[in-house]
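Let's start with one chain on its own, the form predicted alone, as structure tokens.
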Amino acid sequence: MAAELKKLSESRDLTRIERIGAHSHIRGLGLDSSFEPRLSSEGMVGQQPARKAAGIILQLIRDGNIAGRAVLLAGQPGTGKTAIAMGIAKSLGQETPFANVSASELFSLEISRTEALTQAFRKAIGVRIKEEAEIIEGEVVEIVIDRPASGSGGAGGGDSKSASKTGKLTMKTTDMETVYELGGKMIEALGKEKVQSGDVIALDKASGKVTKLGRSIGRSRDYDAMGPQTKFIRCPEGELQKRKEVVHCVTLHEIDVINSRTQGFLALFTGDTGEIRAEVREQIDSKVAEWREEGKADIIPGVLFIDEVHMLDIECFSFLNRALENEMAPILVIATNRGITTIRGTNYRSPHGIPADFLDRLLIISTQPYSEEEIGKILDIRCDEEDVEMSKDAKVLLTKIGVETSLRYAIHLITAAALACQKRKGKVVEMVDISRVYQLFLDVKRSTQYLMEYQNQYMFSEVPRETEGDEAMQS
């Protein structure tokens, strides 16, 4: 039964990982060592000037010296703004924090917008905390656990029994061998990790944490029942007891949550963080500054990406203006597809719906529409990503559709055409499948045309009627 459960959880994990998203094919920005964009690399196609500019921003982030820089990705819908932001995120690696927010999210939260923005900012700032720990590292020769003869044998006396257990642990490196006395807690920790003789383990003296590093290579010929995931490593050399520098990477927001609640770490999992008081943040900032002076911690400024930034209102923009001046600010990357439009919360119009004083702080990267050849390459990549085999003619037709309508519409047709192909028991998607799904699913232009023709049969069709009246007056 336990094995079945394990299999089930494994298959669930795999399905979760293998789901294909709109930008799951992007692995980075596709730049070479001198920041020159390759024509097609790491899932990125075209947009060379925009990618080169993003590469320079990437270097700024990696250096981590300049805080509070803001970058605006501006371009028409479907020109790869979110793809560039994803490329930056993937290129940064694991350690640099990347927080992703959609501007409309801030209006749906129970907390105030400024608090939501502050939390997003602090999610994008990492703290690398270094601490020295005394570690005993070696190969387990033997574990002997003595159970006291006068222990209560009943089920109820389990705790007192484990506490009164004593034992000896013999560990060795290539140079020495030592016997350690074990207490109840240590015995429990070793039991939890299922430590046996022949395992290479590390014991943290301060916390009593046991880490199983692997199995000794000298035992690789044992005929024990070993799983395929068993890792064989060499027996450690030198002293058993070592001083090791342990590095923890956390974000400022995680420290805020843990310190603002009695059970703060649980709030991190539930997501119910609520408003965090300014005093808590001030104390944390001063403590982090203290650690930096002592050399115990480093600040890693990350990236905060705000998509659909025109949805923010004038209050949020004035807050961002001030927040960017803080020395603890991350690099802010924002994206919008609006032209000259009204700033939310005012009657004023401005480029991209962003106030002029905030626009002045931004480095603007514009994205251009894709050429026919680039659309073809993107569709190729998406076919590979979605595991769809398509004939050459079908790809040409789909590229033509992408040019005529939009890239997003063409990408949507890939999986739909694959299903149509499956239905007719075909192996490769042909032009027939593409034309079939093209007739089934309308693009924006044909949908608008259809609406114009049948507008009278729809409810609340006032706007088209007005245009009809205008045409009648002109004629």
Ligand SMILES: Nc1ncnc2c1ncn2[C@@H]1O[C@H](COP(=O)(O)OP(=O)(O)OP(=O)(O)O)[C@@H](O)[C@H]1O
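Take the two forms, find the largest set of C-alpha atoms that superpose within 1.5 Å, and that set is the rigid core. What you see is a predicted model, and the numbers here were worked out from it, not measured in a lab. Numbering follows the first chain given and starts at 1. First, how it differs from the form predicted in complex with the named molecule.
- Of the two rigid parts that shift between these two forms, one contains both Ile111 and Ile299.
- Remark: the rigid domain rotation between these two forms, smaller part against larger, is 17°, computed from C-alpha superpositions.
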Contents of the next structure:
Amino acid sequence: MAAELKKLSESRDLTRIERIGAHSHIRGLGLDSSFEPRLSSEGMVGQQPARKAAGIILQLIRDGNIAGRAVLLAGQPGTGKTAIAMGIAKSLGQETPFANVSASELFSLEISRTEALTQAFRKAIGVRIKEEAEIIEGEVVEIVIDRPASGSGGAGGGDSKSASKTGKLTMKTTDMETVYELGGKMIEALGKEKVQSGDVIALDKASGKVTKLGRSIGRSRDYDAMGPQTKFIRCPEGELQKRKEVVHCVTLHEIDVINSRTQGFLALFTGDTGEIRAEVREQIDSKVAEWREEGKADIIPGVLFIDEVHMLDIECFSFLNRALENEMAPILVIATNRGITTIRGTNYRSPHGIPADFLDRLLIISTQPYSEEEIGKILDIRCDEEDVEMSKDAKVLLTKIGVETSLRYAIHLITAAALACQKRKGKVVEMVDISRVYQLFLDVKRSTQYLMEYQNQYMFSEVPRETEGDEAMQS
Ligand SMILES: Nc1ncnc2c1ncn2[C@@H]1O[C@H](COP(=O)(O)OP(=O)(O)OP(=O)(O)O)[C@@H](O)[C@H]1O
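Can you switch from the form predicted alone and show the form predicted in complex with the named molecule instead?
To see the whole picture, the full complex is given below, headed by that same chain.
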């Protein structure tokens, strides 16, 4: 299992690559060193009281003091609830897991809602596994690869050729120098990392993994061997062979999937993990508890963010109530833009569609509508993020549109206006481009107006109703 966990923590970096998305401009909560919100920083603008409150939550998460607590972000649509949750996620280190689900997703999965919630919870609980590894760490003095006199490996493929190779690797610290015999696999690994004399490397004796740590300061004059990214480090001191603590960070869910007989390791990438049996989870929990007692592992409670939480039904809420009691529970951050509405699965109404007993355990952070200046600043940031150059006048017009309609609508118009500008072979988005896309794409207000005027011509609109669906229209 350790090898698979290792593979997993390496592949994590890949999944963190992000394209330009709705929140890709958010790089943190924009707080200063004393956790006070700056007016505009790390892509975040305004919403100071909410960001300050989120900052306190962040501190508690970092201190590991808040496991099993829940925070509700409540506010009108487009007031930055998801942005604040993303800000928390970005401010947490890579080690702290952040799982993100939308409540409506739970109803479209093939697995039961409580299973999906359990998986989401376990995606938000990290396990830091410590392992002692024996490594050889030092500066490479010389690599000599023996050329076989006969063409013994000639007929085979590249692998068999390198497998038959042998050689010698001379490594040193400031105190000693040793020559090691090299086998084919090691030669291949050194070749892959493009290791050359003067590099400081670490060799994992068990796995044969080669890690290039940097270039020795003593060899800094070999200009030809360096790129602009070269990191210079000192030649290590002391013994060449060392015992070092290696740390792997994985989530409980990842351990579940690896150990689930029905699902292979690759299920982690497809997301198609299916139901995981309760016995598997019990075994893993007791194994992790054992590791914790032996000092081999720590639990890192992360964050589980559930957006559109009003879409959960009464069964899910009672599940959440119970799940938060677990000693390993992550911190739960939920968001909703609903007012007083029906609790799904019941005929009762309550604030945000959340049952009163669950509501009572929440710390509530409310978000407020933005001022014109703040909308203008957010649009500015989005233009930068999307690489769109926009004239001052066009920005003023777009901000006005944002105030009259919604921030989200105005953000959407940026890309559309950039395309309109491209079409007329312009370089800078001008007011004409904004007005063109404003005419082409309706905002909610104009679309509703249009519907009111022409509703007789639509299907199924002959019966005027006053139903819950109207809530959506109001927002
Ligand atoms: N304070 C802010 N600073 C920078 N960008 C923001 C801020 N608030 C919102 N945004 C951006 O505006 C857009 C809409 O905000 P967001 O999705 O966070 O709203 P929301 O409150 O979650 O809305 P809903 O209730 O409809 O889900 C997003 O692109 C978001 O990144």
